[in-house]
Partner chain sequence: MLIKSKVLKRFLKRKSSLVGGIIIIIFILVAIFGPYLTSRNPLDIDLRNTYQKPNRDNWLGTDNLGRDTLTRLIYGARITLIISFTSVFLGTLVGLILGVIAGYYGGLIDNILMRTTDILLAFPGLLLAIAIVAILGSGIMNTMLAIAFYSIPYIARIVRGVVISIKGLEYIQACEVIGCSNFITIINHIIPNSMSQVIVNTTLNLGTAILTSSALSFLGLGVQPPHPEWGAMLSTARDVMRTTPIAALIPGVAITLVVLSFSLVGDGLRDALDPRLKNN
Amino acid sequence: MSRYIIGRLISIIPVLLIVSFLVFLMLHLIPGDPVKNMLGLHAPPEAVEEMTKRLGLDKPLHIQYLDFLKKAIKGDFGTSIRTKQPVIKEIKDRYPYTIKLAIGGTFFATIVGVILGIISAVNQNKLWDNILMVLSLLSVSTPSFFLALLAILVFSLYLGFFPSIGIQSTKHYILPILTLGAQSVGIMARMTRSAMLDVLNQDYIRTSRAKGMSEKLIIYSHALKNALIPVLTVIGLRFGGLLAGSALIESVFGIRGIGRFMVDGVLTRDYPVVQATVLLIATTFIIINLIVDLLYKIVDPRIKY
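Isolated chain model, in the form predicted on its own, this chain only:
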């Protein structure tokens, strides 16, 4: 297994190189000038030229990219054009909020989605199955920002249960986590139902029932464990989706996370910010998927690496 882990960690390097190159290329292909965005459209040409040289934007693109890679290897992602602060410092301040939201949203979606998926599979084509599948479809179809605004309106303004803006305490995380994970609940429920139905139709399940084993023991000890492989795959993918999609939730709830930081960087053409945040999200996503791959072995000891 150690050779497998080392190989996967080494494979991160070419992936991040490709991601960094594509992000760098796309940023420079988008029309607009970050210096004019920073100084204003009516800034004197001399000031624009001086700032362009200071930021190194007058160099050829391949030189700019190589300079970025050299600094990134040393942990230096440059200075934000918009905030004038080192990008690595901004990320250290903002990343904990985003990672907590993504982990909380994934945990909520997994627990609720798996439970609903099991209930739906056990009651296949019955009333509860139909109700839960309609609710899961509604969950998948509802945009997260709309659900966030609705949650603020109901639970913050009308009922006053939870705060709506910022992160000052644990209570501030509840609404953002619930709204971020709500859309994934439907996906998890449908995937769990599908995986459970495949397993429940296997011969060994019918044999267990014929031996007189209780239905709960069959479902939770035999069926669920064998249905977890595709569910784990979806968990890893959804974590990456929630990590990258947290920007909308952070904007609605006024949270200083890297998702919102990245969107602001795109809007202002803040090259260092966008490059650093995309690389961080890509790295986190790759590591989480490596952890999910290792969990396969725990769920199913027959798997070989």
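Next block: the form predicted together with the partner chain, after the form predicted on its own:
Excluded here are partners and other molecules; the one chain stands alone.
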């Protein structure tokens, strides 16, 4: 087991290296002179030279990458062109919002999705199943930013239940989390349903039934436990989707998370910010998937790699 864990930990290192290399490369793939893009066309030659030096753009590519990597590990991503603050400081301020939203959204999606999936599975092909499956497809198909706008309209403006903007209190998190997670509810429900059906059709369940075991007991003690295993992998994937999707929700609710920070960075050509946020989101995603993989192994020791 521990050998597996160590092996798995080591296996993400090359992935992280390549991801960081791609992120590093972004700056070089952008058409035009990156320094002039950042400093503006009028920038005096001395400033251009200084920035070129500071970014190490005068060195060979592989040296530049090593420098980038060294600094990135230390958390040094340079200074934001727009806010003039060290990027790492800005990210420290903003990252917690996004993480809380993504975790909240994942929890919400998992709990509600799994419950709905079970209801569907035990009522297979009956009215409830059909309704729930269409609803879950609807949730998958609704753009989260559209849902968020609707939620503000109904729950903030018409009903006055929740604040419409900002992230100053716990209450502020509710609508963003629900709208961020909504899309995944459908995905989780469908996943749970098919996993449950797979299990329910297996021999040992049939045997239990034949033995006269109560249906409830079958569903909860046997089926659910085994059905949750494939669901677990989806959680990791969904978490990544929610991390990236937070850019939309943060934009609608005016939350200063790193998703919006990244989008603002793209819009304002604030490349140090874009690099740092892309790298951070990708890294978070990789690590979460690693954790899910390890959990997976614990839940289902039969799996061999």
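Positions refer to the first chain, counted from 1. For the two forms, the rigid core is made up of the largest set of C-alpha atoms that agree within 1.5 Å on superposition. These numbers come from a predicted model, not from an experiment.
Is V263 one of the residues whose Cα moves 2 Å or more between the two forms, with the core superposed?
Result for V263: no, shift under 2 Å.
Once the core is aligned, does V23 move its Cα by at least 2 Å between the two forms?
After core superposition, the C-alpha of V23 moves 2 Å or more between the two forms.
Superposed on the rigid core, does the Cα of G56 end up 2 angstroms or more away between the two forms?
After core superposition, the displacement of the G56 C-alpha between the two forms reaches the 2 Å mark, so yes.
What's the distance in angstrom the Cα of L9 travels between the two forms, core superposed?
With the cores aligned, its C-alpha sits 3.1 Å away.
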